[in-house]
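In structure tokens, one chain follows: the form predicted alone.
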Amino acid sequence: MHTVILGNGILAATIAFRLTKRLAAKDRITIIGKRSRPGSATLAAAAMLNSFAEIEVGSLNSELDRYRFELSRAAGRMWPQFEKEIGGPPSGGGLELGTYVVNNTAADDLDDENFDAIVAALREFGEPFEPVAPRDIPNYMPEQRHRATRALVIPGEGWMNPRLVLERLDAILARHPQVSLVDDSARSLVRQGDRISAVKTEGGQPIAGDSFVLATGATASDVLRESDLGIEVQRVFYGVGVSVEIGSPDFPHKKCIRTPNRGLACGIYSVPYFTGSGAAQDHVLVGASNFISPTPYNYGRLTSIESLMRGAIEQINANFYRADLVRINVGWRPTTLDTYPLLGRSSIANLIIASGTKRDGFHLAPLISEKIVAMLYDEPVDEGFARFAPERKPIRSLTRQEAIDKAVRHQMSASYQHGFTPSKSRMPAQIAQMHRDDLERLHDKVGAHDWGIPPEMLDMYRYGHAMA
């Protein structure tokens, strides 16, 4: 069996490397993917190992979210043997453990909220953490108007570097007699009858095979439009995000430390980032923005880098203004208009699509590259898995009502993050009407009526580049 791989991310990368462990003598993997890997989430992420730090109101509300939240939990309990299988680093920047969230006055009382709802899920799956004194860690020395009121920390779930992951993931493919890297993007997919035949490549080259992966992340959408298969995949989007990597050997960081989810994203997060054998141990990760596009960012726009660095110095560590800038770092986060995942075999018999993980592509991987290799195989896969199928209609797990409630609480949330300082008057329910009003406008605008546009994907329809 020849397995093209068309990607060469997190994703594609942990499925070929567990393809490698079942290769029968005259089986072969092709991976296609740029080596430079433009775009690439992963290599923008912490990566945070996080499943109960993610946690806000509401977002354990339906068996759906619970069912991807028990997946999110069984992936962070499968990184420690994958990392020894991959060869962790003997010298350090492996999987390190211990993750602070800290309840801050930065943003408004959703965070408050959503610390809360961390509390209660944490309490309700048995996991175990400590409430913490904000003063106690380490680190963590934020200006005086943006202390945290309130901590914890969960010792059980931690962060890596992914580049030292995807590296040594690179190591192992590359040196495998039966694996090949094809230096070039995926263009389109060619179909014959009911089966797929060969990739073209950006560079006009043709790759046939028996078994071809979709895992190109936030591209997905646009080799499926290229290569006019005739089905019917939901559009993958741009969740352009931005991180900031820092040297402060003032002041090393030793533990990840975060705010809960606010306005449409992670908060303000920094962890350690170890990067190499020899190197000194004090580089800090700042992140992370998100916005979504129809269309991919090459460049980090600079109110994302302005809001990392000033949230990091106000709301981290009032010491990091003295600290480098060592790169900036922006990824694609593969963003379905559902905001849920494709993952599985599409009526084409012999294409599997794997996409749309959103900012959890690098903490899923062992788990989901786990079951598309028994996919390839036609292994039995559990049953929930299917409700992620690549050609199923767009889920709307959010009523109306809970949509618009939810969108205006991280919209006044995302303005109070800016600088929002109302005046003394009822401007702040003023605003939060008006942006009501015009979130009922919009979901009349464009049929919601008995379903709910998932707040990040609100650009995406007010500006047409989603359709209901």
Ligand SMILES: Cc1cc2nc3c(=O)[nH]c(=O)nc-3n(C[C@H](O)[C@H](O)[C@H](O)COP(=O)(O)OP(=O)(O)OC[C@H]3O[C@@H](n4cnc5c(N)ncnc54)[C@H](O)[C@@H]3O)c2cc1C
The other form holds:
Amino acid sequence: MHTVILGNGILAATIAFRLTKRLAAKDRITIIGKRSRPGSATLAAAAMLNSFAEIEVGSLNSELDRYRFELSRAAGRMWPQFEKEIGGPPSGGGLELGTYVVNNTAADDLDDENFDAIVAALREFGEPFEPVAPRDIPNYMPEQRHRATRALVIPGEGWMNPRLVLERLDAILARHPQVSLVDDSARSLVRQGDRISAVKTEGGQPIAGDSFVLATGATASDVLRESDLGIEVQRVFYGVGVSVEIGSPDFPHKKCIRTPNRGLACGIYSVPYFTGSGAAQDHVLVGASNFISPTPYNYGRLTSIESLMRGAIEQINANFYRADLVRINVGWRPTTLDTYPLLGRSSIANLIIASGTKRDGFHLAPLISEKIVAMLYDEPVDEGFARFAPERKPIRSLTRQEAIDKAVRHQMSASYQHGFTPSKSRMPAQIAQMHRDDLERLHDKVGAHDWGIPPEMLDMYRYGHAMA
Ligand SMILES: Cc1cc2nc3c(=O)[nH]c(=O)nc-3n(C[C@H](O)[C@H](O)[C@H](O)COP(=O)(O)OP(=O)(O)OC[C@H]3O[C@@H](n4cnc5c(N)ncnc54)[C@H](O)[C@@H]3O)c2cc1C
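The form predicted together with the named molecule, contrasted with the form predicted alone above:
Okay, now the whole complex, with that chain kicking things off.
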């Protein structure tokens, strides 16, 4: 069997890695993707391995969301063993544990509700955690006005440097005699009858194969559009995210410190960023911004960079004002119209799609790769996974009322996060009402009478990209 994998991010690399363990003598794997990895979400990630710290109010309301949460927890449990399988950390820089969640007053009381939701989930699932005094958090020295009033530590949730993990996977794949790496972009898939026969690359090279895995992250829809395969797969958008790597020799970080999710993004977080053995252990990755775009967006916006740097100084450690700016990462979170992942076999039997992981694709990679490899070998995969089938109708998990309520909360939270200081009047309530009226009109305009637009997708519906 010759398996051709389009893309070279964490999903493609972990799928290829797991496949190498099962190759028969005549089997081959080809991985297509530019070495420079344009738009790579993986390289921009922290990468936190969070399940509970990502909980928000309502995250566990539906049975589907509970299933997704269980997958997230299962993936978290897989990482220690998976890390060993890919060679373990050569000397430090591997999986680290210990995530502090701080409840501060930098945004609005959505943070308080989300913090409470995290505590409730930790209790419900019996996950170990401890309330901590904010002043006892290592290297946590926020500005006075932005200090946390509550905090907790989740000892079992951690992070990894995704660049080092990809380096390790790249090295394993590059030296494997049955793996070929093609330093090019996939332009389209070629359909012949009821099968895919080949991939056409930007360089014009056709690459034939037996099975194809589309794992190009946020560009998956562009490849499908070029291919004109006659299948309907909901659109994957570019969730443009910025993270900032800083050097902080005087105040090095020891643990992950983050807020709950807020304002349509993941709040502000900071993780120690190990850059290699022998290198100074004082880099910190600060993340992350998010805006959804229908097209690739190559640069970080100044507002994203400014708010991350300000957030790190105000909300994590005021001494970061003296830190060095090492690198600004811009990555595209593959974000689907319904915000759930696309994972599974398409109606073209030899085409599998693995994309749409949005905010936790690094964390989920050991689990997703295991399932995708099982699919490639026609082995059974647990039934729940079928709900992420790539050709499903978009999942409508929110009612119109829930979606509007949530969007208003997040829009207000985002405004406070970006410095909104209302006058001493009914202004916040009036602005919330203005958002609500606007959202009601938008729902009417797109015919969303008995379903709700996922808050992240509002602009895609507003500007006509959701139907395209
Ligand atoms: C700022 C930021 C922070 C994040 N933080 C976290 C985190 O803390 N924890 C977590 O779990 N997740 C995090 N994520 C999300 C995570 O990074 C993604 O879910 C995951 O990396 C997606 O992996 P992927 O392999 O599908 O896509 P990608 O990593 O984007 O990989 C796709 C690859 O395919 C290549 N490619 C694109 N088009 C083509 C083509 N036509 N042909 C061939 N190759 C192509 C790209 O260059 C890229 O290398 C974060 C994302 C961002 C942007």
